[in-house]
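Given as structure tokens, the chain that follows is alone and in the form predicted alone.
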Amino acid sequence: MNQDSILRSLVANNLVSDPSGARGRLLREAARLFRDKGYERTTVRDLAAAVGIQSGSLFHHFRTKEEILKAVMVETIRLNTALMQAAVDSAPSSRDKLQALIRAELESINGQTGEAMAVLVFEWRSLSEESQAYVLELRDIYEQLWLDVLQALRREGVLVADPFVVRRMLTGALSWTVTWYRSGGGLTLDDLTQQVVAMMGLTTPER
């Protein structure tokens, strides 16, 4: 299943908003504004102006500004989890699955959901405790994909380091690429993925 098919399936099941619809456009602009201005400094008027509607019209879709922030985070995690699950399912070996995860996360950080991913990291504390707990549940599912693959590599004797530590190190390293990686600069995301895999120094499994 390709990315478009995954997105259509999520939209059909009301798990994410249609990017071409009013709600989807609002969430996309909200992610951009929250990243550029910060959640606290972004007003309802800013959000409405970004999508060309009256401020009051926002509340046809969301009751509060915080609900918009939560939706940005929730829908981003749902979409990227589905994309990563599909990438893992289509990879034949544990090494291939790890490479697929790295490639998918690099795409999520530097591609179409990059702004929302940044909001997820930097505006976390702006959510209520209840909303944080819900987002954490979704995040745990996302993270378990990584841990399952890394633990399989550890069992196979390919990965020496602790899977939990490796994932935390990868989270920081991959997230930081948004500050320096530029598409069209001679290094593709596939190239970058290969570099990350090489840097991990995976061993040859014992026979």
Contents of the next structure:
Protein chains: 2
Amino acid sequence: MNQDSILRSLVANNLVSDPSGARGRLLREAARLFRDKGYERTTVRDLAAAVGIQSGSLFHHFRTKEEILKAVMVETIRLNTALMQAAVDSAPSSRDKLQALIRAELESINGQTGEAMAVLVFEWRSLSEESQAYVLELRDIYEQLWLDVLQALRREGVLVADPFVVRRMLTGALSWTVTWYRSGGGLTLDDLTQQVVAMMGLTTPER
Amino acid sequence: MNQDSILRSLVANNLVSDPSGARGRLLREAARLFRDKGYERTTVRDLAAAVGIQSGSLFHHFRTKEEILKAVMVETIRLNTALMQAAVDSAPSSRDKLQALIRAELESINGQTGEAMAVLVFEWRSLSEESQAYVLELRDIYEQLWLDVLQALRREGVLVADPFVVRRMLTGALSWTVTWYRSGGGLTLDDLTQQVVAMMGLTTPER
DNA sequence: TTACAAACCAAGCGCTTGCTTGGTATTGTC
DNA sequence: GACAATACCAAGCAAGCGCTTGGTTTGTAA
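Switch from the form predicted alone to the form predicted together with a further copy of the same chain and give that structure.
To see the whole picture, the full complex is given below, headed by that same chain.
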């Protein structure tokens, strides 16, 4: 399962909007605007202008502005959970699974879904409490993927630190790359992955 | 130089507002509100109410709402730069300096200045470009403290990864603790410091 | 062609926002 | 105790906000 086929299967099941459709295009533009200006500073007029319609017409597709933010977050988590699951499944050992997860998350944060991932991190408080609760549920599934792998590494004696603490430190370190990492600057995502793995003392033996 | 005397000397030089004064109290309340609700969602009426004055009276102390955000950030960086400097000066070896920096930053993030530190991380985009440039200058001084220590460790062969990358990963990992770490939950800041140092493969030999 | 729904526009309503204004207490200084 | 300077209040303005409304265009299928 490559990235494209994963996306297609989610679209087919109505879990993620078709990126080429009207709704998908709006969500992509919304993610970009929310990241660049912040949710509160982005007006419904900005959003409408970005896809070339009148501000009022937005409310034909979404009932409120917040529903747009929620949709951006929900669809991003759904997509990335599927991507992470695929990354885990394709790696043989726990060690490889972790490296695959790190690589995949760096890709999510700094690749095509990067804008939406940044929104997920920085605009959390702009969600209503009900929406937060729903997104949190989805996020728990996503996090469990990581914890399973880290706990396996712990059992195998490869990891000495607490899996929960490690995951949280990794979340911070990896999310933060969105503020400074730029591809094409000599440092590839593979390099970054290696550095992270190395920082954790998990370099593969043959290195 | 303990924390209190560092603060007092900054106050004496007008680099930081006296926390017990009117301005200092407002800035502390502002930091709290900005962190809890976000800068944009916090109104000048909220800020005024938090210190018991009318909204219009705020503009006797600050020309604009943004100036309040800027002041929160500037004073926080000034204070923390001084705290970090003291941490570095008090440690003998490079290894100890790094550990002291990590410990001090965790303290800043999760201690008394935690609210303001969170604002620094999450409300960056709400600053005007001019203010951003000014705060960036201050931040560079702060970051140089870290880089000096990390580069020394690199020269000593203790650190193999790129100091810039390491610092950025640390920034993310440590900042992120503000979203999950709560003191009194069995995990102390010293424990956390140890885990971070351990994750970097920098545990002291006698361990 | 007709029928109907989905997509969109033009206009604007009601409310909140940051900030201003003109005036009144309070405080510190000689 | 006179007198600025500082700190504050009460009221409200202009602008921008999310969202609504009534009506028009566009796409689709028989």
